[in-house]
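Presented below, as structure tokens, is a lone chain in the form predicted on its own.
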Amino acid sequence: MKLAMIGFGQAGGKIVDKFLEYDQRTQSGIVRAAVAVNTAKADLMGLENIPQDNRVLIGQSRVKGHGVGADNELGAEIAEEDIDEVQGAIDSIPVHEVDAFLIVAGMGGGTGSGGAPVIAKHLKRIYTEPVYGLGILPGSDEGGIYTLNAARSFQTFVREVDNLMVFDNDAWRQSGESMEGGYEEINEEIVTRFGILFGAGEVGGDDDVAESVVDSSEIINTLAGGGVSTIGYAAEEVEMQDSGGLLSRFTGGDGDAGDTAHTTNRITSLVRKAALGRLTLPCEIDGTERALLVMSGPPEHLNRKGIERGRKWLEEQTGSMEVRGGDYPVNEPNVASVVLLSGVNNVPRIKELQQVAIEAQENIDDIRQESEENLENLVEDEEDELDPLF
């Protein structure tokens, strides 16, 4: 699948570098286009592999390029106000040639999550081409004003993409963990996981042939109806042969009885892994209503037994009869799950998130509140202080 990806703001500017690192790592194909959008100059500078001319400050007249303080109100005012600017990178964009638009962003910050849903309007409003998003939940410990502009980023996102893809970082970070540290495991997770997702069906001419094809359209299909999706991943190192190809898919192998049950097996054990494992956003995968699996790896490691297995037992768990599968042949001695869950509904994080949100909407007016009575008792002490000078 082809992107014209967006990074908003510094956290979505980052992952779509490490987007692009990825792509030339792996050849691919999956990043046509990249764009990063701040208000922060210095975070536009430390990007390495988006070219200049793709890199858009926007808000110099407002902010002077040194970000918007977390507050995401003005990042939308801003986003707003410049949209233009924005427009004109993504003009340089060949559209034809995209699948969709990937927009990233944090949703805990100012810029990120004031600016990400106007883009998405926008571009929804110009292009006919799919919309999508990639949220970024900030982590509980990262302070009240982040988790409120998540609630309130969120709500918005969602209603303005076509689905809106989500990763928990609540769910990522580990004790102990420098920051610096965790954001950029964090970072390479995502890309991983998005990676082989849509680059599913992007083969060159000299890569093996998916003996289940994946395609653009099984994604879009899978992404189709909003909502919000998260993505679950499992691998196991395996031993790379020197022959395989379409046929040995067929058997598993060599032609062996044993290797084509081995083969099986841990197909179906790396789906179950990958969707009742760690998502990008821990959910109940009981009523999902769309789901799409891909199995990727070393073309003798994969067969349709196992994935047509795999794609059964998501059917079962999840409830839904919209569960498409097949395989992605990479010549890396790895084969990985990855099962993509969209419309899910049970979702806790998001519960929690908006309910802290609430409470932390509350005690801002009390704040405000208490503030503006201070400030009033003040002005009266200096009054009645100034008064016999009178």
Ligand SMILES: Nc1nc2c(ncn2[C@@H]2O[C@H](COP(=O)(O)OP(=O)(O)OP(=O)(O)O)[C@@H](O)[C@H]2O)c(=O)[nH]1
Contents of the next structure:
Amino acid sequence: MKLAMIGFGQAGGKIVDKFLEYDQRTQSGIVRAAVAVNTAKADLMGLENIPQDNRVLIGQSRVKGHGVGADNELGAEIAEEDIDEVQGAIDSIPVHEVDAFLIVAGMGGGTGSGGAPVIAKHLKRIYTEPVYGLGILPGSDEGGIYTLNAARSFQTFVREVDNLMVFDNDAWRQSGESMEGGYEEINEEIVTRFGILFGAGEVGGDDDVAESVVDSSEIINTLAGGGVSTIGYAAEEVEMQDSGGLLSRFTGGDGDAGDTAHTTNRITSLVRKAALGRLTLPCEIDGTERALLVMSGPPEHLNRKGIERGRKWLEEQTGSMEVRGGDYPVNEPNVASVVLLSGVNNVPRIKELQQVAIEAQENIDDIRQESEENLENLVEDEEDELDPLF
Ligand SMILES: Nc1nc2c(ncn2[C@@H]2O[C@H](COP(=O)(O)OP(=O)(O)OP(=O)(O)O)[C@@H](O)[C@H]2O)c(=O)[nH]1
Ligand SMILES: [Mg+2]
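Can I get the form predicted together with this ligand as well, since the one above is the form predicted on its own?
All chains and molecules follow, beginning with the one already shown.
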């Protein structure tokens, strides 16, 4: 599946930059175009793979290239004011060649958090292609303003996009590591999972293959209907056959004869590990609306029986009637299972964020009321003083 990726803010830019690196490394062909937008000049300069012309500095007259310092209202204002500059970069994308847009942003800061929903709304108005979001939730140790930004931005972002895929830094942060080193690994984790998912929709051409291989329309249909998505992943190293490569499968049926049971069992256990292990956004998988299973690996280590069993198991576990599945043949000594759970409903972290947003709203009302009362008292006092009878 070919994507036009737009990274908003520092996290967004870095992750899109990493997707380009992944794309070059694996030849997955998922990044048709990559754009980075930021209010901070230094962040844009630090990117490695996104072409210079596709790096858009916005808000220069307001913040002089220094970022918005986690003020996401300012981030949103600037994105709206400078939307033409962002559109200028998007104009260079051959949109007829992409299957969808993917907007990537950290939800805790100012630029990405404020700007991502603005650009999503803009793209939806102009283009017919689906607009997906990849939202990064902050770690809980980052401080109140980050959580509050995320709580607010999340609500808006999920409304503006066709589906919001989420990665929660809080569930993935590692103690005892530097922040930067931690992000390096986390970003690698992100591009691996999403890379396999979207890369699956890029295999095609041969009609014999098309039947069992995941098609980009299956990814789009799984994401359609909106809501929040999370992704599970599990992999195992395997030995590769010396010759034959991708073709052996289609001439030799289900690959290595004799090993079919082992192959099937490996697949079903990887599906369980992916769905029950650490998800990009931890949640209860029961109650998921739609799901997609992608099994990637050397063709001789994939079989239809395993994928069908894995798919059935996912139906039971999620209670969903809409579980798709297929394979993604690659020439790497790894069998991997990627499970996309779309429209998840039981997510503790989101409930927590909603609570934060509600409390903040209530506090704002309290603060307003308090200041109004103060004002009234002040006026009354003054009136009292002015009254000569007292
Ligand atoms: N996974 C991941 N998360 C990151 C990375 N960098 C930052 N974050 C997260 O993203 C949040 C927002 O940070 P930034 O992206 O730097 O913020 P920004 O959008 O540039 O906004 P301002 O700096 O306030 O202008 C942070 O609170 C982190 O949780 C990264 O490289 N990877
Ligand atoms: Mg920044």
